[in-house]
Each structure stands twice: as C-alpha cells, then as structure tokens.
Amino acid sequence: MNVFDAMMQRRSYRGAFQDRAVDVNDLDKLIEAARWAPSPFNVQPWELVIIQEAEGKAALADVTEHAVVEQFKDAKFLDDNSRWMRLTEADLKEVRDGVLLTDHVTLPKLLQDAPEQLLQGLLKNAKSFTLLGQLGAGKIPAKEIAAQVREAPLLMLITMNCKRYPPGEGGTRWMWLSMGMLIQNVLLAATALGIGVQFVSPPLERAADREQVRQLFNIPTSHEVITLLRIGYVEEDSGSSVRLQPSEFVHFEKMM
C-alpha cells in the first residue's frame, strides 16, 4: 500500500478486533515506523510502553471505566463534545466535520427510535444530562468502552519525555509537533499492515486520572502521557469518513 492509500484508508476503528495478538513482526514494524519520525533538532522526545498481559489492560480498563462515568456527570465535557456530534450519515455528509454520535454512545432504549427533531433538541442541551448521569447513565457506555480496552489484543501508552527538550522559546510546541508526528507514523504503518487504530481518551482527559496511569506503569514524573491507543487486526471494514474541501482550509498567499 502506497503512503497516499494509507493516508486516505485510515480510520479509527471502534469495531471488535480478530481474535489474535498483533503479530511480532507487524508490532516490530509499528515501533520503526514510530522510530523514524522526524523531531527537532533530532531529539527523538518520545517513549513507548506496549501493553500485552491481562494485567495492565485490566488496570487502564478499570480507570476507563472510572472515568467515563464521571464525564457522564460534568456538563462541559458533555457541551463540549455534543458541538462535534452529528445524528445522521447525511448530516455528517453535509457538514463534513464531526463524529456520527451512534459510532460513539449507545443511545439507551428510550431514545433509539426517537425522532430527529428530539435528539437534535438533547444535543443543544447536552448538559441537562449531568442530572442523568448523576442517576448512573454513564455506566452503560463505561463498561462498554472499558470492555474495548481489556479486550484489545494490544495497547500502546505514547509518552513525551520533558527532559528531551530542544533549544529556543519554542521548544514544547516543537515537541507536542513530533508527537504528532510519531503517532501519525504508527497509524499509517498500521492501516498498510491491516491492523485497526483507536484512540482512547478518557482514561487521559483528567490530570488525577493521567497521574494513576503514569503509576500503575511506573512512568517518571519527567514525563507526560499523551495519548492511548487500542491496537489490533480489523474485523470488518471501518467505514467512510469526511473532510472540508480543499477551498475551506487552503489559502494562497494569505487568510482572506
């Protein structure tokens, strides 16, 4: 697969993975794909921990699980994400941006036949739903994604290591810069090798939630985790995406 395919064939995979670990000599060729990305002054910021044994998945699964149900409760993150979520294969198709909000909650019974009109009205005033989740409703969706980190075949802990600080005033934005970078390598290289991506945020989204994970895996205080990913071989086709055109993000010369 030429770089081009990979760019525009990746998805985030929500779906079930294959019954299977990641094959040695695939995960070799996710971690040189990850080991020559580029980085300021070659600095290299970065540390990977790979998570294969029960223990450390039930142990990230659990603080998924924690959090989530605790996002379910905060009425920003909840306005937040509900600016992003679109309720229709055709409203995501007009607005080009956004998630489709059934790829990411199961609605509860009471809400999956409900019309257009009502769910939009719920989006609008997502945050009138902390009072449901102050009554347990985030702990469907917790144990759901927490199942999708403990079942995973593989998962992959992406820290920056603050100590590998190139010159200048800019120096972390050039850092966060080859972060990006090394983790765009990894999901690149995966989609060439047949192997589903998932980010897995929540366990990361809160400093005291972050602060468990870098004990559990004894990661230095020198360092910051970025991000998590769920990591294994897709079980069925991951769907379409969209983007802007072109003619929305690109100026010549300058911003209009």
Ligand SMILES: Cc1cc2nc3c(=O)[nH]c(=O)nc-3n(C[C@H](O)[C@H](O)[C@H](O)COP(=O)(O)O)c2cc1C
Contents of the next structure:
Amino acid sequence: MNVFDAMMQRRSYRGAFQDRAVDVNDLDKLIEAARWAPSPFNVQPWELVIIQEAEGKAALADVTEHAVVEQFKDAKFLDDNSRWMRLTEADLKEVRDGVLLTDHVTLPKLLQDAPEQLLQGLLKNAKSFTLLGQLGAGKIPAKEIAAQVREAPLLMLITMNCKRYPPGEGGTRWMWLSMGMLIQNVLLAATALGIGVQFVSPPLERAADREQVRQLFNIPTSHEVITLLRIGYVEEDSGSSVRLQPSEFVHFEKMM
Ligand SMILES: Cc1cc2nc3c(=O)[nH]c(=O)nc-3n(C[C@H](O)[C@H](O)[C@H](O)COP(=O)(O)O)c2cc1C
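Can you return the structure of this protein in the form predicted in complex with this ligand rather than the form predicted on its own?
To see the whole picture, the full complex is given below, headed by that same chain.
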C-alpha cells in the first residue's frame, strides 16, 4: 500500500476484532516499522511490551475498568471531555473536530432516544454527572472498555527509556516527539496489513494507574509508560473521521 493511501485509510479502530491471533510475520512488520522511527541523535528511546497472554490482558483490563469508573467521578475530566464530544455525525462533520460520543460510551437506554437539545444541555453541564459517577454510572462504560482490552488479540505497551536522553535542554521534548513517530509508524504499517489499532488511554491517564501498570509488567522506574494500543485484524467497517480544513490551521509566512 502506498504511504499516502495508508495515511488516508488509517482510522482508530474501536470495533470487534477477528477471532485470531496476530500473525507472527505481521507482528514482525509492526516491530520493524517501530524500529525505523526517527529519534534525536538516533537515541531510540523506546521499549515495547507485547502482550498476547490472557493474564497480562486481564491485568490491563482491570486497571482500565477501575480508571474509567474513577474518571466518571472527576468533574474536570468530564468537563474537559464534553468540550470534544459531538452528539451526531452531522455535528462532527460541521465542526470537523472532536469525537462522536456514541463511539466512546453506550448511552443508558433512557438517553438513547432523548432529544438532541436535552443531550446538549447535559453535555454542557457534564460536571454534574460526577454525582452519577459517585453513584456508579461509570461502571457500564468501564466494563465495556475493559472487555475490549481483555478480548484484544494483542496489546502493545509503548514505553520510553528516559535514560536514553539526547543532549540539550530540549532533550525530553525531542524524546516524546520520537515516541509519537514510532507510534505513527506502527499505525501506518498496521493499516497496510489490514490490522486495526485503538489507543487505550484510560489506564494511563492517572499517575497511580501508570505506576500500577509499570509494576505489573516489570517496567523499570527509568521508563515512562507512553501508551497502550489494542491490536487485531479488523472485522467491521472502521468508520469515518473528520479534520479541519487546511485554511484553519496552515499559515503562510506568519500567523495572522
Ligand atoms: C495520544 C492519543 C490518545 C488517544 N486515546 C484514545 C482512547 O483512549 N480511546 C479511543 O478510542 N481513541 C483514542 N485516540 C484516537 C482519537 O480519538 C482519534 O485519533 C481521533 O478521534 C481521530 O480519529 P481517527 O484516528 O479515526 O482519524 C487517541 C489518539 C491519540 C493520538
């Protein structure tokens, strides 16, 4: 697949995966794509943990479930989320940023057929959901996301070895950039192989959860856990996405 096609066809895959393991040759290709990412001074600060056994998946699913329940109690988190949640495809297409609420949570039956205005009002007051969060409203989405983690054919924990820092004041900044490049290489290679990838951020949002993940997988304290990817062969349509127009983010010569 040509690289431009891979960039255009790559989507965050939130659906079910085919019920089969990731082929060892395909996994090698994902690793090879990661390996050839650029980094400052070629420090190659990354280390990956590939998880294919049920035990590791279950441990990550448990951290994820707990994290989501806690997030539903966190007013700031809910508020920040609501800023980027779009209620309908039409909304998403109009503003060209953010994500579709229903791609991330299954709404309770009561709200599924609620008028859009009511849902908009609820989103605007998302922090009032903390009360529901305290009463356990996060448990259903938490279980759903955790199940996705538990049932994924393969999970990839991407870590950064902070000891492999480049020279200069900007060191850590450049290391983080190279981690992003590694991840994009993996995503593009996966697209070319018919493999779907989803970022699973909840278990790594909070420092305490990151620490737990670090301990569960024997990741040394010198390493930062950067992200968790859920990986497998796609079974369903990956859905569509939106982007701002070039005129909304590209400037020639100077901004403004
Ligand atoms: C750092 C990062 C974290 C993300 N975390 C999540 C996540 O936890 N769950 C999820 O479903 N998607 C996650 N995404 C995917 C974004 O929602 C997605 O890239 C964006 O909505 C654009 O859609 P697209 O990737 O299909 O083009 C994450 C993406 C990035 C780059």
